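Single chain ahead, by itself, as structure tokens, in the form predicted on its own.
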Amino acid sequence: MSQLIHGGDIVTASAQYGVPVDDWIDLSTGINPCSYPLPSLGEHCFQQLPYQTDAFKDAVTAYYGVTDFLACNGSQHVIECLPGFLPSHPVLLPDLGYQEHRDSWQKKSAECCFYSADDYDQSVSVIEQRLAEGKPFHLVVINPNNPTGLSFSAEKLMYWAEQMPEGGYLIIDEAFIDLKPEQSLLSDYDAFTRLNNLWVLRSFGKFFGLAGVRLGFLFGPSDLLKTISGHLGPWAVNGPAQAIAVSALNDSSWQQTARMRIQQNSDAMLELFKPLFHKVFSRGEDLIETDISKMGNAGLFNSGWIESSLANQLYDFFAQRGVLVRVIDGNDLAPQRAGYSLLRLGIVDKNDAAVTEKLQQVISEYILTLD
């Protein structure tokens, strides 16, 4: 099998498999395929230095419900720098999640410990045991987790924040929470601002389908926000990104429709791939419904564990035909995952006949190789 390619890297995939960039179907990310329609942008967006406008600040506050925030060039920017502004304590992270979190802490030489990213009971047990010890540490939670889909209630996360030892911070990455904003820690403004040990990261590009805009937000203690803001400088968000965000964040009608449409597209993807899931997940089991119910689902992606050899075969087969999926090797994560990989699939627009027909054809061809 050819070397696995990171999610969204169509350019590398094109060079490796000889499929033109424009001919790919990208299922390797969790980005809304039905993106927000770009508004008309005035020349001032490009001509003036991008100081953050009142319209931009008001739109952010209206959408997220919090007045103190730091806007930046994508949440990735904050993930990279945040560990450098927090006390030097050990950090507890999901054993499987957006890899940049782990990398950023390791670059700061932090002691990294891990909890399960796909076993709710085990993760709660490990986290609460660590809290009970009373020693300062930082806790990183990706909610819902990318790529497993594991999620925790706002009440559970708030309880953990209240139990955090002095000097420790709870960092919540809510990159995929927009489908269910009521589950965000930002939904209870009073409770969020009452505690001074909470950080929440939000991503603009995934839900609005505009990853190229590069816009993210950090919410947390005001004094530290000012310190980090000074580090990033006055022009952390470019002018066109601000103008697009003002339109998108204020468009509640589009947002409501998008949530329903994403769910419909997710359901359609599950139905489209169901015959394949029956082959790769059941492996002799009688009830495919049981296996599908174990899949992680965050709306913008679905994921499930399959044998690594099968996952690699599937990845290569699909890539040769211009469909990029995401495969994550579980061998280095935990003993029970040895020999298994996580297959994560993004979604497509179910109303795009050309895309769905091509996917149906590739799926059918692959199933024939398993018979």
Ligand SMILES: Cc1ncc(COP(=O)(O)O)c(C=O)c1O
Contents of the next structure:
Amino acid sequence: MSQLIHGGDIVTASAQYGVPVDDWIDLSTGINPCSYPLPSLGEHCFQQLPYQTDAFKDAVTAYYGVTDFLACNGSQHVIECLPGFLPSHPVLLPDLGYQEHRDSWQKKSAECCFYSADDYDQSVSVIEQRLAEGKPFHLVVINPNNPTGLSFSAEKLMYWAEQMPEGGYLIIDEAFIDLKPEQSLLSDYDAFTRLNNLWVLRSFGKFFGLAGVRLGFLFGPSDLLKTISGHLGPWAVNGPAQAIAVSALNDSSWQQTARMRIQQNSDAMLELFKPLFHKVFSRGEDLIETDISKMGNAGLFNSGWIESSLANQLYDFFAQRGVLVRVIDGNDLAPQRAGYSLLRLGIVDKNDAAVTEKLQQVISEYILTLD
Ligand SMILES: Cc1ncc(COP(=O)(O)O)c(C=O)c1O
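Moving on from the form predicted on its own, please list the structure of the form predicted together with the named molecule.
Expanding to the full complex; the earlier chain stays at the top.
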């Protein structure tokens, strides 16, 4: 079991701050608050063993554009097991990112090296230097990165895949790519299938706002895909999850509207928090990030660096009032981040007046404490 801290843990926050579970505004995840409307589910979804139906396979192929895939109980499932199926080479990872990647490689005793997750030039330089050395290694890229929002173009990633030394794999976690599907490495089917050292992970729960369904996908070289699939067993995705996915993945009109709506909610969220960001980013002497326009953004979340003491105080202030934010301590990551934390905020539905009014109120109260 992973001991890492994740967003969305309202149960623990509730016990800690005495706010009932149903009363929280959860800004600690990157999950679409306007989730896909659940279809009515036939009893057979629950009664029969969940062999993958043609309807499910067709929906997955239609949405992701690739016929060969492994469906699993959330991409977390394959993040945990993938290192066990790849040759034991060193792995180059983002120094800040969904930390389950690092954790699962470390559990396999892999030698882990890091590139910067919020400095594009530095990360490109470290990765390309490593490629130039020509020694086998695996490269993990979270695109766009959660929590920093750093992203690379599909062309750049394809180029890196082509340059990977023999025996090394490029693993791209596209959990947050659904807002810009044209940037996914799966969008160029021919190029993707031509390369046999490329893995792409996709997550269903974030864009469709249904994280509890637990559904994810792995795309990659078909022989290894089969081996991993055999390891996961025949019923890696439950019946209700498959039925929901058939509806959601085929519903291109909902998807199109959702993309617009997420962007609008993200913009509204930035607007709402702007007065607070102006205050917290303009404190301290040696700020890493001072400019709101440079904040990390992946549609479903915004993030920026602030002093750790301020971040912890903000977290506490908001949590006492039933608003859960995410604070990621930079201390363990890199020397230049010591004393700083990344504040990451998910989005809310801007049309939910009760939620936005409450947020507005908590933000105003918090700003008063800074003056
Ligand atoms: C970047 C990234 N990848 C993968 C996951 C795992 O998501 P899931 O298991 O729901 O597909 C997460 C969850 O937050 C994530 O942030």
